[in-house]
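First, one chain by itself: the form predicted on its own, in structure tokens.
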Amino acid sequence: MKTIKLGRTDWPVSRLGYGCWRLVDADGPEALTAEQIAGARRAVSAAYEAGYTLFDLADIYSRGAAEAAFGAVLREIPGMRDRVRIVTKCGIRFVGEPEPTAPYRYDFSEAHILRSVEGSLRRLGVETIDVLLLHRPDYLFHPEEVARAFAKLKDSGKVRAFGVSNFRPSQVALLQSACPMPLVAHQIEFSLLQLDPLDNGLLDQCLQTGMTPQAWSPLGGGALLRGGDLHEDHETDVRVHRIQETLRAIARERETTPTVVALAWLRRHPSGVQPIVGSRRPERIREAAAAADLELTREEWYRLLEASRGSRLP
């Protein structure tokens, strides 16, 4: 798979990554079967054999869970470590936890992030992680106090870089200012059924920032391959069917997918968007992979903006 750098690093990597938020069905590491871990195996062997280098994960997903399997699988592959960049994302607090009183919350303190880090090393089974994400804004974060987490992290060896996930323009702009390490990447929520970041700034900021904005639910959670009605209300169903035809139009025109349409249509954009994909099954996998050689016009990119938005630009 063709490759781009990651932020301001000089790391290459797979221009689509590979997500593993329901890499397994499990309610934390103890909970985990062998069958679920051969469906790991089969899911992130189909992605790397198909080229995908980076590989997203996070403390919370399946409650450690998937960081343990990933973990087992990364194993039985020689040399895959060496090959790929292992991402996770830390910050985000279950209820009861630790004591029966706590809700369901953000944390960003120091002791926190360092505490998850150790334990996604554990799960993982590596000495370091690649790229550290802080996976939702915590109203009560201090900047410095992540900087701090963050330095300790990176001199230890345990994290070589950091970035964030679903934060405001000005959150990441607070965040870098106390940080003197370059973030090189921003997960959002991105696709043609999700907008808003054309117009709220965050893919203009990680343009003038060098840093790589990380797509998840490229394919609007699945919805934009599947048939029939899909929401309670009838206008989004419309919108839904909308894309999907012009999905299938230009895939017919340039003897693809609509998969593949919707993934470079992601890509198109100058900031350099990296679709993360989710799916388990890998003949999804591979057919995902192809959009890393797509390239849509502007036309194309437009057709498909004009068909989400329901009217013409103005």
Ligand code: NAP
Second form
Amino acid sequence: MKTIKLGRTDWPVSRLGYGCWRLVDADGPEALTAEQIAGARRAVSAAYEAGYTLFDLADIYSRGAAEAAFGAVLREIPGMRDRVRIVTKCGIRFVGEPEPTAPYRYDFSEAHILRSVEGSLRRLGVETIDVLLLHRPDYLFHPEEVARAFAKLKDSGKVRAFGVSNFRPSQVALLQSACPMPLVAHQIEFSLLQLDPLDNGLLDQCLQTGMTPQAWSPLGGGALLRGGDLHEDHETDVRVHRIQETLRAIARERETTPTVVALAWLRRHPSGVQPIVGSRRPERIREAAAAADLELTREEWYRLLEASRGSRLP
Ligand code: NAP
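Let's compare: the form predicted on its own is above, so bring in the form predicted together with this ligand.
First the chain shown before, then all remaining chains and molecules of the complex.
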């Protein structure tokens, strides 16, 4: 698969990343079954063989079971650890932990960041995480406290690079002002069903600073491809049908599939968007990889934007 440089590192990473949120349905590593690990093996090895070299995880995915299952597969495939970049996230905490009254919340305290990374390293079975992302902005975060945690993790060799997810541009700038190392990635929700990053300054900021924008739920969690009226309201159904029709038309013209067109649409933005593919099915993971090679024209890109908006641009 074609590659891009991740942020301002000199690391080539695959044009699309593979996301492990849906990899296993287990509730914690101890709940993993042999069948779930076999499913994870099928998905992760299909992605690796199709050329994906960036794998996205989080400490909370399946309460640590996604990291544990990914780590198990990583150990089975000779040479894989040295050829891939592992991204994981921290900063979200579950209700009832550690004390029963604790609500679901965000926590960028130094102690929590350091503790979370220890857990991820253990579950993944690796000595170093390539990129640590802060999952969702903690309203109580102090940039200098986060910078201290990052410095400790970098100096100890536990994390190579850092980034964020779901931040506002001002929060990115605030954190970057306290961190000597460049933030390398910003993971945001971006798809033909979620156009906000085009207008809220997030992609502009990535382009300006060199951070790689990573698009999560690039197929709207599958909604862009699913048939029938399955969405939350009639308006969304109408919108989805309109987008699907245009995706199908362009796919026919370009002799490819609607999935490939939907992912190539994200890639067309000049900020170098890296879609994070989330299917568990090997054939879909392989299909999506073709989006690394499809270059949409400006006209095709705007046809899809118009289909998503449901109206002509002003
Ligand atoms: P997605 O690619 O938009 O959605 C994947 C889902 O779509 C899967 O359930 C898949 O089902 C389904 N799907 C794909 N093709 C389909 C088709 N042709 N017909 C019907 N269903 C289809 O991505 P996502 O899984 O929502 O997110 C991708 C990754 O982004 C995650 O794994 C995670 O790493 C990351 N993420 C990050 C955040 C964050 O806050 N930073 C939030 C959410 C996700 P099958 O498995 O059956 O193919």
